[in-house]
Amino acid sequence: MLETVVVLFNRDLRTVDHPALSEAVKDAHFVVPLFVIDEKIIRTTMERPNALSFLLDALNDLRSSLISKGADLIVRQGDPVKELIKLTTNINASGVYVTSDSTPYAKNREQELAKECYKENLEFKLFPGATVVDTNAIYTSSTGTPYKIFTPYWKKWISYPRRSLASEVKSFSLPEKIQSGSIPSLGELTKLSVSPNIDKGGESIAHQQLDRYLQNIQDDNNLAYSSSRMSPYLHFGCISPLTMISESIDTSVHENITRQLCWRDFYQQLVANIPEFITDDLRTRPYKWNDHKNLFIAWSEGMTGFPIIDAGMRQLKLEGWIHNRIRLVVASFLTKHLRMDWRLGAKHFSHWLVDVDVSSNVGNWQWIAGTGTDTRPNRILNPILQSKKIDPSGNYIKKYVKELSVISSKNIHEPWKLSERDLRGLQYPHRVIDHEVESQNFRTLIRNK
């Protein structure tokens, strides 16, 4: 049996279904849960105050949970590899256990950790837990390459053997005389303002949120704001995707949750195998992007004159979250109607979203832009029809576009049909483009290439 194992936490801020932590408790007399506030990541995360706020919530919640088990969360700040090796030397640790991740940055960190642990004669182990199926588990039968189309990936993924949930960790001990370190405040890490209505992070809240959703399931197809809202908790690992599948198994949304988690795995395996997918078009587009700064500002500020677009973009700034269907509608508007680079939209989303998962964010933007994995790359979502379909009563629009709160459900999806006098009285902007004209322009552009 090992004397002391350090478990390095990253995007796995939980104690339930945590294979690395569970195995460490079985393998060692003492276990040291470590989180290193990575200065390189913080420098970029400082521009993402919502995600940073959620992270700090999750760390404080994790610390409370570990203390209740007789331990604590050890916190350091700096380079994760250097800080980990320094700690292992100070406490004479025997091993390092880590949950594997899929991003290029995480993969490089894991390789560096493995190298340094080898030098220091430390046992180094990687564990699953970030995805349902490992990102290197499923490849195409014909060429042995990663899947670029979802449906065939789904067919293999759904039947692929899954690991069992990790055993529950009830209690364990830290070695003596180890300094826990403090979790910084948000103000110590960034001066940018956080959205006023973002969800609070943490494992305990993740389970409460999932329980509330499963006990009060609404129809996602009709209400754009009806959702589990579990994506931030999944991103930071406050709950495992396997736990969500297990907890929902006897509910009407089990299949939908499972499929959404497959989409998440799908994009993670793409990034793990094709890291340039994060920045480069997967599929060549047949036209150039426009550069209309004023139109981008109107889109990003929720001032396009299209109520469903404006509601989504304003909700994003207020809450750091929007429903996936709304994400697709506003992304289609930017990339197909305004024909602006999907990378601009992805960057804007990454600033505001709490669940700023690089794989899913880039994957969804490329999908809707026609440069990614969509088998119908030239599809264009009609914002008017989408608005009537997913928000027929207009309640979602009225919640976020206050200027339209007095408009009837009949007129709220197309306020430009009101008289000029009535529209002026609303103080709501004129639409920045004509949907029919720009849709036709897009189709003509595609045909002529």
Ligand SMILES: Cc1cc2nc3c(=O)[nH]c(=O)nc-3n(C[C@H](O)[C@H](O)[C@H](O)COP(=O)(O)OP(=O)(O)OC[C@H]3O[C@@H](n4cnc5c(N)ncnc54)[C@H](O)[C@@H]3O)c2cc1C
Second form
Amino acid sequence: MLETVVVLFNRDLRTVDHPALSEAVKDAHFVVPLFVIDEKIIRTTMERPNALSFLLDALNDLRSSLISKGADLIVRQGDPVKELIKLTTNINASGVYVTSDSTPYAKNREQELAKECYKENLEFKLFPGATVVDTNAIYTSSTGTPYKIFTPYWKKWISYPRRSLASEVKSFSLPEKIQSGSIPSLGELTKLSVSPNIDKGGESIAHQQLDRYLQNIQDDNNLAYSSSRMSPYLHFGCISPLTMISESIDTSVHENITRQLCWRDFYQQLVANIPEFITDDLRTRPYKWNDHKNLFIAWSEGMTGFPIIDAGMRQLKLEGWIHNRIRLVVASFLTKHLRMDWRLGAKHFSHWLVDVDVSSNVGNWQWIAGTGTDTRPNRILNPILQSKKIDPSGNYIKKYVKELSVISSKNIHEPWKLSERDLRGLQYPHRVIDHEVESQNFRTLIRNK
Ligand SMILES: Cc1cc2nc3c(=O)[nH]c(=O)nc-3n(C[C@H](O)[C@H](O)[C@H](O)COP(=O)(O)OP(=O)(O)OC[C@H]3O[C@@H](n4cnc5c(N)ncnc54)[C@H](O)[C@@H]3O)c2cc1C
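Requested next: the structure of the form predicted in complex with the ligand (the form predicted alone having been shown above).
All chains and molecules follow, beginning with the one already shown.
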């Protein structure tokens, strides 16, 4: 039995199904749950006020949960490796347990930690839990390289053996005389304002949200109910993806949730194995990106004159979240109709999304831009057809584009077809492009490559 183990928390802000914490409690007399507010990460997340706000909620919730188990969350600020070693020296710890993560930044931190722990004679262990299947578990049989196409990855992933859920942590003790440290307020970390209607972070809310979703499954196409809205909780590890699969097991959405979580793993393994994927096109593109500042502003402000696009972009700013189907339509519009660089769109999403996750964000942007893993890279989503399909009643559009609240569901998808007089009364922008013309231009560019 070890005397004291430090569990370094990162994007695993939970106590349920936390393999590193469960093992530490089994292995040691005292366990110290540590979170280091990493100044390098904060500098980036300062520009992501919604995600930062969610993170602080999640930390406060984790602290309450650990206090209820007889312990606390120990908080420090600075460089995680240095702060961790300072703490292990002060309390004379014998081990460091960490949940493994897939981003290049996290991998680098893990290597540094392993090196420093070795020097300090500390037992260093990495644990699973961030993904369903480890990012280094599945490779193509023929070449041993990472999968770049989803379907063959899915076929292997679905039959890959899964770990059991980690045992429940009921209670444990901290060593004596350890200062807990305070969780900063949002105002101490960023001057930017948070969207008015973002979801609140934390493990307890994650479980409530999942229960609510599973108890109210609706088979209709209503955007408000047709997905779990669990993405920010999964991103910050307030719930494990394996818990989501196991909780949904007897429901009609089990298969769909499992498949969506496979998409999540798919992009995580791509970034873990091909870190350049974050910045570079995975496949070449036969045309140059446009540089239309005004069109980008119209897109990002939800002022394109295409109601479904504008509703999505306005929801993003209000709630820090949009449904996957709307994300696809707005991203296709930016990269295929306006032919603007997916990196601009991904950066804008990063600022506002409460669930912003580098692997899922870049993976999906590259997919829709045709530079990534889509097997049909030249597909272009028709924003009018998509609007009619996704939001036949127009209620979603009306919720976010108030100027159109008086328009009938028949006319709401193509307001430019209204008479000049009716249009003038609406105070809604005229469409910035013609869908037919720009999709034809896109096809011509592709054909002439
Ligand atoms: C342009 C674009 C950018 C995106 N950026 C992000 C991002 O930064 N962070 C993020 O978590 N997701 C991102 N997604 C994926 C997807 O839109 C969200 O995960 C999903 O909308 C979250 O809603 P939900 O939790 O209700 O999903 P559900 O349908 O309930 O799915 C359950 C979980 O599966 C995962 N998931 C579902 N779809 C995908 C997908 N296509 N790719 C990866 N994981 C998926 C999510 O973790 C999600 O919470 C992006 C998609 C697009 C098209």
